[in-house]
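As a starting point, one isolated chain is supplied in structure tokens, in the form predicted on its own.
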Amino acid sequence: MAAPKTLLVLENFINGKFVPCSSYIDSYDPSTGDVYCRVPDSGKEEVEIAVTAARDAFLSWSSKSLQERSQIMNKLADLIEHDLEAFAQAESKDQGKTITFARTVDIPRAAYNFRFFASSILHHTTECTQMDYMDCMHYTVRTPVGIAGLISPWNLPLHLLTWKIAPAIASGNTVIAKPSEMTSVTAWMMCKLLGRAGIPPGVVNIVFGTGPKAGEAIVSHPEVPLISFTGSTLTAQHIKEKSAPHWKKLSLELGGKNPAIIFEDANLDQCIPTTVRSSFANQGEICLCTSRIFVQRSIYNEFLKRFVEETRKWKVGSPSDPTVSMGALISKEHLEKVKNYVKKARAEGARILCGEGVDSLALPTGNQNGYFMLPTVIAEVKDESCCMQEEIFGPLTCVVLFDTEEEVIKRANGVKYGLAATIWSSNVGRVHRVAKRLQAGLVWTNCWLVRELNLPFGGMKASGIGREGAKASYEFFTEVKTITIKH
């Protein structure tokens, strides 16, 4: 009889120490379907202890100079980079993403988040103006808000957790962070480095658990004046309701139903492989992924043929295989949800051109019970279809044709979301016209996912409230105060 597998057991990190929890929940390896980790099922009690630790650490941490905080954050970035391979292996196993994506995107960006905000915090300026006729001078100062409640998602676990922690602590706040209960391992690993980097106890507290228990305890706590959340629009509605009685500052980065608009003068040699990547990178589990592709009529047939051919080149398999393009989806429930959209599209009369239900998926023996799905392309789908209106968050994209610029702008804007969009055209005037009229917080032209962290990131409509980035995050994680001096 085979010996039982030893499960990894995580603990909360509060006041600089790992603290066991009274109850735990199972976490699965998406590539095998097996339980491999136990995560604390924290609630009000654990959050209350974390609030006390964060409150006690706030005065000392916020009193440190910007240079001191910057040095500590750069040290933490050094430590993450030193352990990059261990972090990448853990992120791939925990989330289902390919080891290549974790090595080249998730973990490098997690380290860079600390470096970026360690630098940007040193270069902000404040305002000053004089009223000579009143013998007065006015100036502004920015002060940290206090305890920041940070809730991050499961798709880019350490990447998006550090995108919140870094600006929060750089600005002088202390934090209580809750990663997704489905992808908690790299956050737990990072906790082991905080003391070595010089971050004092209580400055960064990580409380693991579910949204309804741990997340709600953070959002509802009267001593947590600020919430930064990345996740679903439905959860964000609940956060707004729970936080409203306490007048909390909110930053909500939510879902998307992102269009790509391919005009007839697009460079298809560049457009097609990039649009395949924008549709299926990280199994399509990125809020910025393309899920609606509008192609001008004169090139529609050529685009569709080449796009399907390019999609079929993407290899799906074990995340640890460096040759695969896509790994496993996050959970069995999510896999079934995405597959159900394919069934709905077929029932509506759409054509499934490749992927789910069309092509066969061959998996290694050890991954037969994993949550895998082929990249899927759907055509001849109506704009009002759920596949064109709802966020699917998986390896499924729809391709439809259009005739005119005016028409495609209206159709691209015809969803409740407004996070990102891409435009493919060699006409500079058209690019500027269309980009200005699209209801999206980010618009890429002839590229995708080229990020400049100094500039604002965030969405319109149901895609969120607020912006993130060097200046935007600094303003969110601080309060501005105007001071007047009479002389």
Contents of the next structure:
Amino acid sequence: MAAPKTLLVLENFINGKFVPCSSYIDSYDPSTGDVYCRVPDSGKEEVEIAVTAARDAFLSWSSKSLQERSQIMNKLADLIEHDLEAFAQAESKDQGKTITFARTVDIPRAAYNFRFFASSILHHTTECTQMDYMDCMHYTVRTPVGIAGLISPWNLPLHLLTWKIAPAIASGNTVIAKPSEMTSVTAWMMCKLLGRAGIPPGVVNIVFGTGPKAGEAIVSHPEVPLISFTGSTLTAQHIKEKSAPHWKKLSLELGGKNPAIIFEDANLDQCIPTTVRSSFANQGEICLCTSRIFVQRSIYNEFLKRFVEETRKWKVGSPSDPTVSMGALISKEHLEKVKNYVKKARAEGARILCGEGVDSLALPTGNQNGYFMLPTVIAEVKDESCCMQEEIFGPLTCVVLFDTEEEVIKRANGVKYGLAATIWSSNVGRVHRVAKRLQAGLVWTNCWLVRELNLPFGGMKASGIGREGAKASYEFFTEVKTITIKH
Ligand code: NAD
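Could you give the coordinates for the form predicted together with ligand NAD, as opposed to the form predicted on its own above?
Expanding to the full complex; the earlier chain stays at the top.
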């Protein structure tokens, strides 16, 4: 059925060309609740065509010099930066995030992902060892893996997709990428720039559609030997099962239930605004957001009072309003899910200190049907509660008290996830001690979300397998071989 003309209609990008799809799905503007875009509902057939294009492009792309690939990627970064405002507007409308967040975080980072890997790819070296008593030397070579299957979520759409595409193509692979069906617009916009940047047809193919159809077709395709996935732990489990018969290389970046541990010697003037931000930035829809705040007994009451006051300053409203701190949640279903956790907490006897069900939310006329919710703080919740154990991925955070260092380490580690953690203390010895014992792939002390792309990023336990970053991504997107020479 032809799509109505008034809606934005996306097309797949395969072999350097936009190609229509036989069926489409609706995509909503979360700030109004209206359908505004139609996304290809691709499946096996479209993925098969993309695999052919990626296979045909591989030899030529992987044979290019590193410098040439690097130059092309820098050009793509230039083009994204040139169109930054258009990309930011589109990302905000598609995802519900504030225009400020899209302008200052998502799109600059998407451009920087290309620039970063364009540079880092030039600086890797391989290993060499000597075995003189055998008159031998050994060295390693690295080669691209082939066609990379890249699947990304809806919370940081272009940011996370380019975090995969950039290292994959820098390393000489060709790719088939699938953004979330809920946030596909900026990926489609970027396709318009690929040819202008000099990326040859077939090197980057983007197939739009749902996880069960398009995603699964990529994951189970025998000619796609590598899958880089960012998304939920549940989907990752499914991907592991589907890809297992093909012995695929997997990188899985998954959910979190991230603790912030606030000791009595913390600088609360810095800690409180940062912890409000780490709880509610991007509507709490960042895998690294804080959702369990452990506060030492002697400062608990003061912390709670000031934390709630600071949270109440966060304005919720139209994402296009630059004075707003929080926009809309991604979907009606997700909003209901997050609100349900508040209901469950209340039923369990927890105290809702601000936000959902406590304060009133005033929205502009045009946003009455959007998926908004106030930032919500819950206290007196038990560690076993679903609010303290499950990833909620919304603007809801729990504050609980603790007494000792030993106790808080145990409780912070007492969830199935292990992505990120934050420690607030002015005691250097304690900071090192606790950081080492926390089960988390990333630990920030006295700060949050300060990213160093050179170093490994990723989670432990149910938060994932593998790491991403300059060296980690290079190792993932290449195969290593050891060669021995007798002389
Ligand atoms: P999701 O798992 O529902 O979807 C992620 C992607 O996988 C989407 O593109 C989706 O279409 C696709 N998908 C779904 N089912 C699939 C299947 N059967 N086969 C192949 N692909 C499939 O996750 P989401 O709701 O889009 O994103 C939120 C989740 O992502 C949260 O759990 C969050 O913590 C996590 N996340 C993790 C990181 C990280 O770096 N660790 C970063 C951002 C988000």
